[in-house]
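Consider the single chain below, provided in structure tokens and representing the form predicted alone.
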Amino acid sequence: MTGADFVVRRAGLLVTMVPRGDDPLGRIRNGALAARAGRVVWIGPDADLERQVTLDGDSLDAQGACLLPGLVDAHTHPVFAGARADEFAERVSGVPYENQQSEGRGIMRTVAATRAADDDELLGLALRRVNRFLSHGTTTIEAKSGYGLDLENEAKSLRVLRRLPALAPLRIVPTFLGGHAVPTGLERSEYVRAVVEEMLPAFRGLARYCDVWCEKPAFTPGETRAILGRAKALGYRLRVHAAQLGPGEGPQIAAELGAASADHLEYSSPEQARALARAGTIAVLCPTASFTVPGSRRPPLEAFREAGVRMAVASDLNPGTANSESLTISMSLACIAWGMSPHEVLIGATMNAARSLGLEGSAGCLQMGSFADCALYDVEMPEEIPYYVGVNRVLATVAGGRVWAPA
């Protein structure tokens, strides 16, 4: 007999993600799941349960629905201050984003405003991200930094991302985005001498990623390659956010170095989808923040399936283009605009987003040894998900062999 401190019975359908014969999503009829601290022990038919399983914790009752791994979000920005929906209005009628990013506005405004924040008030409105982000079944998270741009506020948002799971169950994996914009009153190279020689080697502790936006408004492909080279000298893994705006060299370079994921790639090319390939880089799209952005060019899904380029699918929570945390929109926007398959963003969203964060047969799965991290959705069967737009199915959410409640 199996030990458990907590289990989930009568689900209708349980879906593991780990690929059945030719079922791609592992999916179990009238299943049932055993967690013993944290970890799944037991996954199986509900009818063996309890010939198998010894319960000496709390039971969660499907009741039929669907149950799915927790949602595994690869591209999120959960610390800032302030809001950006005046700009929003102003994209919808026209303005270019990059003509937003100039005079104070645009990220430098975020930047403002999350410098102005104090701790414990960036806490408060971080946490309160977390808890919709675990409303929507979604239970572990990449988080970044990159509203703070100095030693002293960049410090202060990865504080906040590690006292946060204390306050709430979702896994977070913090990364360091100094690359995210130069500050107003620095010159260029000033900048990035900082983050290269003071920001990168004081934050080891603090952040597990080394991010960089490679593009026009943000950072060149040579400052891209000087920040994450030293990066990678100090033990980070690396993402790169790439050719979102524009054709760039940032997919190619998150190839070269190795990167976990390159994130966007609207205007990556098949070349550079090959190159991400063979460096086994996860592409982590965002459709919700290309959406928001008039004239935004879908990605290169052909080139990407061709390749063999592993796709994640992420929200992208941020202030300025995607205010959301919820990663079942993007999971809709990609199917229904850009043309994938409810398969690929289900996979999208669990398997390659946790394996672009190094969490690979842990998060976004449920199997053996897995995290106990879980979503209960009113639900027949998983394609459902991205086919309701904009309605949120989860009955509940289960984090840590706990039925999570909002903190």
The other form holds:
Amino acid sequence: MTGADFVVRRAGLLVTMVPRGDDPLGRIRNGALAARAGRVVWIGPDADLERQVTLDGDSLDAQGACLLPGLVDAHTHPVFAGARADEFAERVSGVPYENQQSEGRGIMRTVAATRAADDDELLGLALRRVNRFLSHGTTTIEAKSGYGLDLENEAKSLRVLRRLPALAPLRIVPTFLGGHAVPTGLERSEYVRAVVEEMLPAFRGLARYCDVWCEKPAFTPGETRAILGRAKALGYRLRVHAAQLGPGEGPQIAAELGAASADHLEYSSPEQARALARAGTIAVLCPTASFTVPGSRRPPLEAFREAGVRMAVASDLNPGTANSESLTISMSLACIAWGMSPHEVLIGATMNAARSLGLEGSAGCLQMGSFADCALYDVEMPEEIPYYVGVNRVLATVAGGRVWAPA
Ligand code: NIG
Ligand code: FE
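Take the protein just shown as the form predicted alone and give its structure as the form predicted in complex with ligand NIG.
Below is the whole assembly, all chains and molecules, this chain first.
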């Protein structure tokens, strides 16, 4: 007998995301799952549960609904104040995103609002976003700073990320994105120096990853190498915003430095795809952002598939290009507009996203020892999740072996 403190019973389909036989999604019909201390300790047919598991705790009756691992969102910017709906309106009428990055607009406008907010205000705003992630079935996010852009305000953003887990059960993997933009009023070289010499050493205990946006209007290849090279030497793992607005060296740099992910990649080349595949760097695609930047190109999916690049799909929640915590919307868009398959986006929002965060086997799948993070969907099969466009079919979210309810 296995002892458990939480079970989910009567899942019409339990989708483990661990490939089994000829099913890449590893489904168990009429499945059940048992957890203890937040980890999965038993998984199998519901008919076997009572004979094999003793329960001292709560149980959730799925009533035939479909159970999937909690989604993993590998690219988000959840710490910011203010909104930029007016810039969204301009862009959909044709104004290029690059032309919105002048002083007082774009990223620097959010930086001004974020600097003006204190820790508690930012925490309150981020917590509302965290609750929206959970309500949409996401249980793990990668979360970037990047709207402080100085020692004090980047530290404030990273502190907010550190306080969130005490308030809500979303797993947060923190990333230092001092390399998001060069703040107005500073020489480029002076800012890069501050990132390399002051911020990176100071944030080692606060962030696991370091990210740089490598392209105009952000950082040059030389600046990107300087920041990421130092980050790597200090023990950070790496991510790169690359080839989002035009072709450039970002994807190569990601591969060269062994980054965990290269993100966006609309303008990456087949040669860069091969380099990413060789390096094992995961392509984190951000369809929601792509569709609010007019004229964006479709990423070279065929080249990724041919080279064997693992692809993840992310929300890219941010106030500029994608103000949405819904990863399922990104999955739908990736299918509808880019021709990704439902299986590709399901794997991209679970297994591949988890791998890009060093959480393979723990998050984005359901198996013995994985986190007991899952969501029940009002669907008959997982392929329906991207098909129900823009409608949240989540009936319940379980995080750490407990049914989540907003605090
Ligand atoms: O991922 N590419 C840069 N960063 C964000 C947008 C940031 C903003 O506009 O505030 C992105 O799309
Ligand atoms: Fe981003």
